[in-house]
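Just one chain is shown here, as C-alpha cells, and it is the form predicted on its own.
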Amino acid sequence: MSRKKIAVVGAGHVGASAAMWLALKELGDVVLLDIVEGTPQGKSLDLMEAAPVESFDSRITGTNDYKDTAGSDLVIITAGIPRKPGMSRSDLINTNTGILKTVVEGIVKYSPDTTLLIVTNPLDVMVYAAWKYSGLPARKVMGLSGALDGARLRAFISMELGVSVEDVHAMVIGGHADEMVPLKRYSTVSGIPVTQLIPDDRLDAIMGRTKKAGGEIVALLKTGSAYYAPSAAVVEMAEAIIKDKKRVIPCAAYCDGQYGVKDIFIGVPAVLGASGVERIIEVELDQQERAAFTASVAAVSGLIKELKIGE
C-alpha cells in the first residue's frame, strides 16, 4: 500500500509546524509549497534530519513549483499573511482572497480529487472563497475553526481544574472570529458538565478567554500569530480524513439547511472521515446560543456578501 500524499501551502510557523505534525504521526509524506525560494526546501531539509531522532519514515520535501504537489490526496492550505496587533481578521480579507484564488487554483490543476483544509484567515469567508475558486465538491472543502477553539477552551479548563486535558470535551461553533460561540452546555470532565466544577463566573471569564485566544498570543508575539495549535488542531483533522475515523470535530463546514443557515461555511460539529465532511450533527441550542450564534452567521455572511465570488 502506498502512503498518502500531503500538500502544505505555505512554509511559515504553521505549515512548518504542520509538516512536522504530519510526519511525526507518519500519516503521509509531505511535500511544503512556498513562493520564497529555499525556504521550504530547507525546512523539509531539517525535518529530514529530524527523523532518525524521532523515528518517522515520513518523505518531506520543499519546492516552489505546483507539479510536486501532483495527486495529494489531502491539501492543507496555511498561505496568507498573518494578523498583527490591532488587525482584525476581516482586515486580511483582500489581501488573502487574491492569495488563496493562486493556491487553489494550482493545486485544483494537479491534484483534481483533492481534499482541502483550510487555515488561511478570515477562516470562514477563505473557506467559501477556496469551494468557490476550486470546483470541488462543498464536503471536501473545510477549514480550522472548531478543531483550535475548541482545543484552547479544553486547555483553559483543564488549567482551570488541574486535570487531564484527556478527559475534557469542549465544543465551539460559529465563525473563527471574535463572534465565535464557546458551549459551556456541552463542554465536559469525563462527562461531568463544567458547570458543575466551576463557578459561573469563572466559567464565563474562560469563554472569553476562549473567543479572544488568538489575539491574546498575537498581542504577547508582537509579530506574528499563534503556530503550534493551529498546525496541532488541522492535523487532528487531517488524520481523520485520512484514516476514515469519523472523527466529531467542529469545523468549518457547509451547511445547506442545518441549523436553519444556507449556503455558507461555518462552524458545527461534523463528522469527519475518508470522503471529508461526511455529515454535520445538529445539537441543540437554547435561546441565547442560538442567537450568538445568529449573529456570527450574519456577520460571516456579511463579509461573504463583500467578496462578490461567483456573482
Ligand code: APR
The other form holds:
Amino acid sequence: MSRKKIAVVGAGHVGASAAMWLALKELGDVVLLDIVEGTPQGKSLDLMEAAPVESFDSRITGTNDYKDTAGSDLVIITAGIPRKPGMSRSDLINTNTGILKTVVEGIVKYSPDTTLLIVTNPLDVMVYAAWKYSGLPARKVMGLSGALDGARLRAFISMELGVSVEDVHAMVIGGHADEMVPLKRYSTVSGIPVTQLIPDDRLDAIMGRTKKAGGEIVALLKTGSAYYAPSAAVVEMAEAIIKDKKRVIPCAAYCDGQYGVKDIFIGVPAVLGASGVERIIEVELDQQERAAFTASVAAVSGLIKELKIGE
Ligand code: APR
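Other form of same protein, the form predicted in complex with the named molecule, not the form predicted on its own:
Now the full complex is given, and it begins with the chain already shown.
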C-alpha cells in the first residue's frame, strides 16, 4: 500500500506543528508549503532529522511551489496573517480571503479531488471562501473548530475533576468564535454527564473559559496565538479521514438544512471518513442551546456577508 500524501500550507506555528504530529503518527508523507522561501525547507529538514530519534518513516519536504503538492490526498491550510493592531475584522477577512484564494487555487490545480481542512481564522467564513474557490463538493471542505474547542473543554474538565483526559468527552458546536456553544448536557466522564459531577457555577465558569480559551493563550503569548492544541486537533480530523475511521468530531461543516440552517459552514457534529464529512448528526438542543446556536449562526452569516469573493 502506498503512502498517503498530505500537504500543509503555511509553515508557521500551526502548520509546522501539524507536520510534526502527522509524521509522528505516520499518517503519510508530508509536503510543507509556504510563501516564504527557506522556511518550509528548513522546518522540513529539521523534522527529517528528528525522524531517526522518533522512529518515523514519513518523508517531509518543504517547498514554495504548488507543483510539489500534486496528488495530495488531504490538505491542511493554515496560511494567513493574524489580526494586527488597527486592523478591522473586515480587513482581516479580506486579507485572509485573498490568501485563501491563492492557496486554494494553487492546491486544486494539482490535486483536483483533494480534501481541504481549513485552520485559518476567522474560521467559519474562511471555510466558506475556501469551498467557493475550490469548486470541490462541500463534504470535502471543512474547518477546525469543535475538535479544538472540545479538546480545550475536555482539558478543563479533566483539570477540575482530577480524572484522566481519556475518560472525558465534551461537545462544542457553533462558530469558532466567542459565540461558540459548549454543550454541557453532552459532555461526560466515562458516560456520566458532567452536570452530575461539577456544580453549576463551576461548570458555567468552565464553559465560559472554553469560549475565551484562544484569547487566554494570545494574552499569555503576546506575540501569537495557540498552536499545539490547534495542530493536534486538526491532525485528529486528518487521521479520521485518512484512516476512514467514521469518527464523530464536531467541525465547521456545510449545512444544507441541518439544524435549520442552509448555505453556511458552522460547527456541528460530523462523521468524518474517507469521503470527508460523510454525515452531520443532529443532536437535540434545548431552548437555551438553540438560542445560543442561532446567535452563533447569525454572527457567522454576518461575516459571510462581508466576504468579497468577486462574484
Ligand atoms: N501562501 C502560503 N503561505 C502563506 C501565505 C500565502 N499566500 N501567506 C502567509 N503564509 C504563511 C506565512 O508565511 C506563515 O508562515 O502562513 C504562515 C502562518 O503562520 P503563523 O504566522 O505562524 O500563524 P499560525 O500561528 O500558524 O496561525 C495560522 O491558524 O489558528 C489560525 O488564527 C490562526 O489564521 C491563523 C492560522
